[in-house]
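Shown here is one chain on its own, the form predicted alone, set out as structure tokens.
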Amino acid sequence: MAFDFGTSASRIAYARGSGSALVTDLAGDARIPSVLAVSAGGGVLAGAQARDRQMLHPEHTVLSIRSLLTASLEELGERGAFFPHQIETASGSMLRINAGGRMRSAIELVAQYLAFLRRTAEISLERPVHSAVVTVPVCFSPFDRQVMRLAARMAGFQRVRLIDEPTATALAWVASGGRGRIAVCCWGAGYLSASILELKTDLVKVIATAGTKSAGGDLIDLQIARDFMSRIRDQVGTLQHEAHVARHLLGVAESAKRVLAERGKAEISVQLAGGAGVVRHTYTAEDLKSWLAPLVAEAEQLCDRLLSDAGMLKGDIDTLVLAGGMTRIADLSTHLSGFLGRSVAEGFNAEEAAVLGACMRARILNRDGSDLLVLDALPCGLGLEGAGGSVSAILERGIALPAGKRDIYTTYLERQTQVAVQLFGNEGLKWAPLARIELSQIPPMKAGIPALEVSFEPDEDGILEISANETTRSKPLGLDVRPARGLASSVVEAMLESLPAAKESGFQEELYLELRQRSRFVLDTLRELARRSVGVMTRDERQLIDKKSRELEEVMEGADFAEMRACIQELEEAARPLMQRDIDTSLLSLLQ
């Protein structure tokens, strides 16, 4: 199975015949919102159902879950009411937020969402899903990737492989017949990732790769929402339910951004309660241009770095392939084309490319009718701190994966049993701390005698494996890696050991139980909604919803899985207009 775990939305694909097919949620949508809601009792709601209710329960609903793995406490804190969660970091590295009444780590929230995706796939296919190929942005460090793989294991996947988004997109391009030297830019809500690749009949080789988290589309949504929030405050003064209004405006801003990019003009209006009137404002192409300016500058630097690492000039590539929602903005695709010196490939499905390419990667890993060799590259150069604080490179950025390097250290004190080494990473122009490596259990000897051999081996997924030995006595050393962002190696090992083994029996029973629980949730939600909407439901709406509810109740205890899914989908479709009116009414009551 392949999972394109996106910042704003995710997609799932599986092999079908000689091609691939997309998995849909219970509403029949292949685009699954990356939204997670956690109740105080521990209940979890995800996807479209969580997104539709996020404005009513902002403090329990987390948006853009994947970005939590790379976000800092400072940048989230600056969002104010637009990120209405208490934030902290555990042990100075792993972000934790308050969701559902308690602090939860980013890895726990990511794991819960991935578990939802896994279960969605199982419900659709009616079979267990134990393995996954998951897409990641290029700028994920080796330790971000380690956390992502661990989260997937916590979600119930027994085998997990990662693939960079541009590499996955390139595989989809290969499947469509593409060959030659291409540049791929994947620009979505959270990240910008780009690679230059060589495509041949039997080989996909990454020549250079680069990425940033400072240019995602979420930043534009936040700019629009903040601007409109200030206009509401100017008209009504202090808002009593600021977090609810802020969450609503983020959704409105995302839609306005798309309209603005397509038409050059977008109007946002919000009806105020108590006869206070309407707050309305029209945004123009000039507004969008000013908000995009810093993102364009970041993209230009990234493309320059990409060409430099590849040893190329503008125009040296054959084709430019784009993927991700931000590339639908014509100005941005024009800028990327100018930066790299090639026009954009036409007729390519930019929305589904990454997941279809990841599915192709899964086929290759399973040796399912393909001998295509995929050689990815290390996106982050690795270096070690030396005397005077200087950093010496041990693995260059762009080296083919898997790779490896060994370095020898020694002690500086008599009978010294511990040594610490600082690991740095370089994604662009400067080195930044990645992790502190602590060696222990060194045999007590004279200073300078021990030969401490440390091996650095990034695997095919870009996850860094570190091992250490004392070679003069052939003795393994104690090792603990403490990332600047992520989990210490000792914590990762303990968490992996505590994971339960996969259960082969009882799958069908668990699957039916899961679908029945989701059915009951839909029915209970609609009953409560109908109770609140006695005066606003039309007779036709009530009759249709009652009819579809009875049909779902009748099939819930049966064994026809497809029929149960179809009934849920039909009931949600029938209730959608009523649910939207309820959300609009709730928002109006909050603007008092």
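Between two forms, the rigid core is the largest collection of C-alphas that superpose within 1.5 Å. Numbering follows the first chain given and starts at 1. All figures in this text were calculated on a predicted structure; none of them were measured in a lab. First, how it differs from the form predicted together with its partner chain.
- Core-superposed comparison between the two forms: the CA of R79 stays below a 2 Å shift.
- Positional change of A350 between the two forms stays under 2 Å at the C-alpha, relative to the superposed core.
- Core-superposed comparison between the two forms: the CA of R518 exceeds or equals a 2 Å shift.
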Given for the second form:
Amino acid sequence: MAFDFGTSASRIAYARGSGSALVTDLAGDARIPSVLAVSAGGGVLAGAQARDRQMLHPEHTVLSIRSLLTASLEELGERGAFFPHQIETASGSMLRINAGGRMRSAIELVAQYLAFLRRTAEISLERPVHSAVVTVPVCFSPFDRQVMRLAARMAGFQRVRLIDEPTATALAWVASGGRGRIAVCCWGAGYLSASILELKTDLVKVIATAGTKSAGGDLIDLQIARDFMSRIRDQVGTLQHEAHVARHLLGVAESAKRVLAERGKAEISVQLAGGAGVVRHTYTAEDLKSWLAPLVAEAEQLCDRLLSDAGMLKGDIDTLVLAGGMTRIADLSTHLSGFLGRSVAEGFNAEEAAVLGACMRARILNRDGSDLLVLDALPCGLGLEGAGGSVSAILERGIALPAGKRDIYTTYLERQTQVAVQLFGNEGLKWAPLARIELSQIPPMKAGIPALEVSFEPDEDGILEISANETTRSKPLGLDVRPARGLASSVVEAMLESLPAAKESGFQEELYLELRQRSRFVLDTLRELARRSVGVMTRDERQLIDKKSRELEEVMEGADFAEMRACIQELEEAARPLMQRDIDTSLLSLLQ
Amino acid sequence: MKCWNCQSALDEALLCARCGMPQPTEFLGAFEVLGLAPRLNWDAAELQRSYEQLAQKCHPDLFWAHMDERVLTAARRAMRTLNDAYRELRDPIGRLRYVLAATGHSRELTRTVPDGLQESAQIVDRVLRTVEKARSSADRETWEAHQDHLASLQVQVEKAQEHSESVRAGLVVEWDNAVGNAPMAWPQVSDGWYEQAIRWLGEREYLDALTTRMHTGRDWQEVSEAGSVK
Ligand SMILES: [Zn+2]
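Please give the corresponding structure for the form predicted together with its partner chain, as opposed to the form predicted alone shown earlier.
Full complex below, order starting with the chain above.
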């Protein structure tokens, strides 16, 4: 199975016949929002259902779930009401976020979302899903990738293979007959990832690759929403229920961004409750341009770096392939085309490219009708701090994976038993600290005698395997890796050990359990919504929702799988107008 | 050595000839890994073909479906070795550097000023220092005043580069002739060859460093901060 785990939405695909098919959620939608809701009781709901209920409890509903893996405490803290969750960092590395009344680490939330995707696939196909190809943005460091793989293992996948978004998109391009040297830019809500690849009939080779987290489309939504929020404040003074208003505005801003890009003008208007009037503002193409400017500058740098890493000049590539929501903004695709010196390839389904490409990798791995070989490249160069604090490269960015390098260290004190090594990475031009590596259990010897051999071996997923030995006595050393962002090696080991063993039986029961849990979540939240909206519900509406709820309650305890799915879907449809209106009315009543 | 999988005797190769399993061959030399004679003159396309053909046989993705961690690990190690070997040999200077390292001559390497530049080396360095200082203090006037001089010096450096290339060509011919008809064995060459090759590589490093400095010196833009890499 292939999972395109995106910042704003995800897609699932599987091999069917000689092609690929998309998995749809209970509402029949292939685009599954990357939203996770955790109820106070610990119940979890994700996807469209979580998104549709976010106005009930914004503080329990986390958006853009993937970007939690690379966000810093400062970045999220600065968002104020636009990120209404309490946050902290545990032991200086992994973020912890309050959802459903309890602090949960980012990896736990990501794992819960991935488990939701896995269950969605299982419900749709009615068979167990144990292995996954999962997409990642290029700027995920070796340690981010390790967290991602571990999260997928926690989500119940026994075997996991990662794929960079541009590589996946390129595979979809190959499937549609593409050959030659291509550049692929995937520009979405969270990240910009780009690669130059060489495509042959039996081989796809990544020549250069670059990524950034400082150019995501979410940043534009945030700008618009912030701007409008301050206009509301100007008119009404202090706001109650800021988180609700902020969440509503984020959604409005997202559509305003699209309208702006298409028509050069977008009006946002919000009616205030209690006769306080209307807040209205029209944004122009100039506004959008000024918000996009820093992102465009970031993209230009990235494209320059990509070309220079590939040893190419503008126009040396044969084709430019674009994917991701941001590339639908005409201005941005024109810019990218200018930076890389090639016009954009037409007639390509950019929305589904990454998941279809990931599905092709799944086929390749299963030797299922494809003998294409994909050679990935190391997305971030690795270096070690030497004497005097200067960093020297050990593995250069862009080299083919898997790769490896050994380095020898020694002690500088008598009978020294511990040595620390600082590992650096470069995604752009500068070295940034990646991890601190502590070697221990060094046999006590004279200073300078021990030969401490440390191996740095990125595997085919770009995840770094580190091992250490004292070679004069061929003794393994104690090793503790503490990444600047990610999980310490000891924590990873402990988490791997505590993974539940794969269950061979009871699949059907588990699926019923999952469907029942989702049904209960749907029913509970609708009940809460109905209580709140007594005044705005029509009689027909209430009767319909009531009827559909009781139908679901009846089939829930039964064993008819298809019936249960159909009932959830019908109830959701019946309640959708109300949920939509609830967003509006809650805003009106809250804005006092 | 024996194949870890079927126990049959191994030739010096990445893959077992009998069962096709990739081998963790970390002790093989780069030429042996690629199955090529230790020649210095190779067509880039030919090297690439050997690399890609082997990659098609030992990449871990090809063994994913075996569901066996041992096979995956062996494939990963074999592919690592292959990637390393190709990286070392893919460009002509890398090959020369590899040959020197593999014969125990790499430690003697030092940057050396080529004969043709002996007289002007100090001038070049002085002008470059002035220009570099002007750039870092954003003193455009001084920078511009030295550009003509720098351009004329660049011509000298380019001449030295050309000469260096012809020396390399001679070294390559002598080595490859010695490889001759015993294609898989390492050749016997005179100590003089090694001395000349080491000196050549030292000169080359000096020239490369100088060329980089000249390019930066002739380019007027913000000075990158300390610690940056390129
Ligand atoms: Zn064998």
